[in-house]
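What follows is one chain in structure tokens, specifically the form predicted on its own.
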Amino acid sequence: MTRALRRRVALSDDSDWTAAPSPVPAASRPAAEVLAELAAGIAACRRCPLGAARIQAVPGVGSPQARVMFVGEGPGFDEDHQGEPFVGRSGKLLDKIMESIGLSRAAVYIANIVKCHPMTDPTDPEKRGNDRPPSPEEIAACRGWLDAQIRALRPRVIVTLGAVAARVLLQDATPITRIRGRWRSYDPGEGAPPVLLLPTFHPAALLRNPDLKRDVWSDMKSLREELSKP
């Protein structure tokens, strides 16, 4: 990490978590060279209380030159203790709808709102259904570094996993029945372009409701059909 992210991420003052990170701009330095250096940046970060309960930080993994980027909503039990996002059960079938349409894990980027694991009980970070949705606060410590990550990547399409994913990124309290499968657009800052983005179910919510699986798979034909276009 360099020096000036390390000023970045350290605090001058521990009440002062809520603030949002100021991560590297991409510019037009190499993908894989802002994400590594955000991804330290992120291992680093205290800037709210999940930093010092987390096992792991979770930054993201995927492809530097990936035109699709999955985002979700927070890590869980199994991508806190492993530092990669979607890897429990939700993860594996998000791998099997991925490659209904022909994608794949070392193809695409896959990142969460929030980078650590919101716990009920921050104190036994080795308990089993432990989760929580993030907190507004946590969601604003944080979300500074979701954006500087888009804003390297620059994929041609996000796809939001979840309600709160969308909600987040598109600041509507719509709920994800009514958007999913809309196409609509998110600003990431800094003058990068805008991206297409896709909300969809998250894969949690197909293990609980397998009759969601069929708008999620009218949603993946949809998103393969944009990449085919020129």
Ligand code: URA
Second form
Amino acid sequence: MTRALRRRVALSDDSDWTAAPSPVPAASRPAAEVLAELAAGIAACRRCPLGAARIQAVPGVGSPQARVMFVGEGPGFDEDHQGEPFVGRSGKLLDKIMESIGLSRAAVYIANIVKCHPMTDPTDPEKRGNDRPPSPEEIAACRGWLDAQIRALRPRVIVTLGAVAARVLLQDATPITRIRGRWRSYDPGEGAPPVLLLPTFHPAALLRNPDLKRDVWSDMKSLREELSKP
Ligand code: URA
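One more: the block was the form predicted on its own; return the form predicted in complex with the named molecule.
Now the full complex is given, and it begins with the chain already shown.
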């Protein structure tokens, strides 16, 4: 074990994953305040082993007033190093996709299903290409954070990026090729209002197969139309 990893593991041992509960219910407090509290809870989270191996937690980024929330799968190498979602190659493409319909990183909110980098070899966070999909246990352990973020933000629309985010939020294993572009509804729980949800492809899939850009462009036009409604 490297010295850096030993330090991280030591730091993780006595940390509590829960954020200190506030006496005021989240729904009646400013979104920025609740999101900051959730980010602190995520930074201290040890509900699954990803918390001990990561370099940084990646809670989410964007505007507390966002009308659109993009949800990806989980952080990779670049996100683990910078503490911000979608900052690598996929992220640059996501920025362009958003720009194509007049959205920016500052105007939306971007988060992931899991908040820490799932690694094939968790002893070496400095290795590139050390990525794997999150396990069902990791997803289940992390899921509460995302729902709490959605309840704090109350976005008008959630756009899921890729098969994993769609499958987890919709509890629907239909292939992404069949569900993308079809509007659905998402219940974030605890009595919060349902949120419109649009599944589309993950930017990484577009990098592998540029033919998918046409479908994503169609999905973005559908999103733009929805956002233009009063
Ligand atoms: N892919 C994701 O799903 N999320 C990120 O934050 C980066 C890449």
